[in-house]
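Heads up, the chain below is alone and in the form predicted alone; it's given as structure tokens.
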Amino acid sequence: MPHRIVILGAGTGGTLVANRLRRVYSPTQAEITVIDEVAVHIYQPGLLFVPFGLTDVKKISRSTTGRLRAGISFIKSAVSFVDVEANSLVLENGQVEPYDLLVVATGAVLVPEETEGLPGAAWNKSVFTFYQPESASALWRALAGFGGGTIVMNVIDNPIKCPVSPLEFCFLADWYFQQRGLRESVRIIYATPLDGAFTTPIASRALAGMFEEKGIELVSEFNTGEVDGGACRLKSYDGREIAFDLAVVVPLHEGAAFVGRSPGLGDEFNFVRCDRSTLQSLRSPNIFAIGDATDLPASKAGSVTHFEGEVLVENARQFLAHQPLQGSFDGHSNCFIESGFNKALLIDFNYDTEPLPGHFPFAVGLPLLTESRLNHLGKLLFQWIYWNIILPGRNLPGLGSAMPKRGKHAQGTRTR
């Protein structure tokens, strides 16, 4: 009989899963199916872009079953939980789905309900978010209309998706309002909990550089207990406040709620546990999870979910096979980080070694943690990328899971 393999999800880690193994696996040996309550795929790098006009949600939209190769099989529904002794799960209309290898990959979900204030009256109003397509077009209309005043940009908490998305939005701000002729009227205030820019020393100091370079105000170690959307204020637990004319916030995040339902599947967040090297599940061999959906202590970026994918497709071959599990992922993450004026910067790091300055992938490429015009055209090419190449499942030439060492100025270790 065919292996029954479940997976979980349908944005880019479910995708290129299930594309990956439909390569492996043909339909006689393998029934694939993918289950996921949304029939669109928004491709969310893309959602930073809406609000200055660079873009819109269409133009970064696709149908969800065109993206999955020929022999795949899609199911549009809510998981209801998993029955990990039963090898089987249950769908939002009592629907049982057996399975010999399930894949979770549904990501992380926002909880702005968790934060006093929000939603709140003021939201899509004096507040947003661009991590959400209705907000991220709201936003758009508000910037357009935005004469002056201050800007705050805040992270509520880690982790979150893509977590150089709000230091981009910042830079970007700056920028646009360059534009417009109005940059020394806007007041642009990055609020983060964070001790400094960004997660580690090196690259921490360089975009805390550059945020004074262009006047953009650095607010750390600002835990959000409130957003006060009638007073038009963000307070902290400590009882600092930030005034504001406009909020654009990331909320608290969590991973899919069916997971908290499934008894030892996730933590207390609802992000599954699993291996950080195997991606297997401490709960049962037989269930693997990918991208933002897990636990582990590498970025919930898109680059991650790539690198992770040829790890977690090797692993399933293997487990299907009872052969011992070989793949090994090392935390490898890689990000433009888009810095306005036709610029960007690019980061690559893992578990245990920090952005470093460099190039990527080798001595000679793309500059690392420097301004290039080189970067931003890397930036915009990886959209095509992404459609054409990483939802496929196909690999990038000359470019593996494991992160490049080759290229990169000084060693730097990051504490497990």
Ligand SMILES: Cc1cc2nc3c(=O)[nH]c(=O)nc-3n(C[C@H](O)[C@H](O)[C@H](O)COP(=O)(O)OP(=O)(O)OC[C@H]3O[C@@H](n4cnc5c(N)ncnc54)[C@H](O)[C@@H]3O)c2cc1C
Given for the second form:
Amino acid sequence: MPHRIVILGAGTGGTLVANRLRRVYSPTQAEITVIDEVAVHIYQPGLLFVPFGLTDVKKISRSTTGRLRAGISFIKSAVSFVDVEANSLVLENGQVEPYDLLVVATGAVLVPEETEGLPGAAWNKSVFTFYQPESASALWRALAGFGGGTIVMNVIDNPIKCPVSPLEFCFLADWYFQQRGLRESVRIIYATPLDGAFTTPIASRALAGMFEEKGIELVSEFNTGEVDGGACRLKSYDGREIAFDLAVVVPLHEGAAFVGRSPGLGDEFNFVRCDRSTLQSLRSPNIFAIGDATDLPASKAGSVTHFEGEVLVENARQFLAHQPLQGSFDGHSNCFIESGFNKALLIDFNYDTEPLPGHFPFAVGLPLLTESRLNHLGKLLFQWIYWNIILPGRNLPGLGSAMPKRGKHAQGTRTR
Ligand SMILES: Cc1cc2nc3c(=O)[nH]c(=O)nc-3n(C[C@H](O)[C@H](O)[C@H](O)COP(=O)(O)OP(=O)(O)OC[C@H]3O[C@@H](n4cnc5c(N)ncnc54)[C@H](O)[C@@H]3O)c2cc1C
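Shown: the form predicted alone; wanted: the form predicted together with this ligand:
Entire complex below, previous chain first.
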């Protein structure tokens, strides 16, 4: 009997895991089924560029089935819940899918309604998010017609996908309004619940310095309680207010709702509880999770999802072969930070090592924590790498899942 492998979610993680497993197992060894409620795959890092007219949603979208290797079945349906005891899951139409091995790759969902005032009457008029395709496109139209005033970029709370994207938005807004000769008339504010520009000290100092150079105001420890679109004000729980003409928010994130309907699978925010090293669910050994769906203390990023994929496939194979799991994920994350004017920074870190200066992946390579054109080209090239190497489940030459240590200037550690 072939193994029955079911993968929930056909985004970054679900697609690359399905394709990697299909390379490992022939159809007679394993039936692989992928389930997703939508049949369109969006390259989400491209959403950052939509508001500035540098791309559009159509250009960053492809069909889901076209991304899956031959011999992988696709079911277009939402998942209702996982019946962990019965090793099966129930789809929204009541169909039951049994599995020997389940991979949860359903990502994170935006829950704007969890914040007072969102989405509200001002949604896509003066309050936007570039984290959703429709709102990113509406923001493009609004920025094109923006003649001056205050723009606030606000992260409501963490965790969020790609924590550097809101900073990139501010840098690109600075560039965009300089190109249009309007920068003097536009005030850009970055309001964050963190106590600095980023989560870790060295990167936080570097990014705050760039904000200062570019005239972007940083408002820290701002915990948004309400987005009052009518009065054009962000209100924090501690009574502070930020007036705006245009607000760009990153709404709260949660795991998919079905996780909450699957007893014991998730935490209180529906993120799948799993081992931070093996990616195996804490609820059941035949369930694994990947990417934004997990409760891991790693960034919710495509790069993390890619590195996890290598580990997950190794462990899935060992699990199905009744062997001890040997694959170990170290929290490796790697992010380009677009900073405008055809430049970008690169950060590379893991559970224990914070983003440090130096070079990636070796002593010679892309500069870390420093603006460069090379990094900008890396960011642009990444879209091609995503469609042609990462999603098809190929290996990046010379780069494994573990964070490379060579090239980093100082060894910093942080505790979690
Ligand atoms: C604006 C933006 C910029 C970003 N920039 C970067 C970047 O520069 N670098 C980087 O590394 N990462 C970036 N990311 C993050 C990256 O896109 C995600 O971390 C990555 O896509 C996570 O992959 P995933 O498979 O976990 O989730 P996803 O790719 O989001 O896939 C989840 C899938 O599950 C499906 N699904 C959800 N619920 C259900 C359900 N109930 N039933 C069936 N299907 C369901 C969804 O339809 C979706 O297809 C960015 C994200 C955003 C939003």
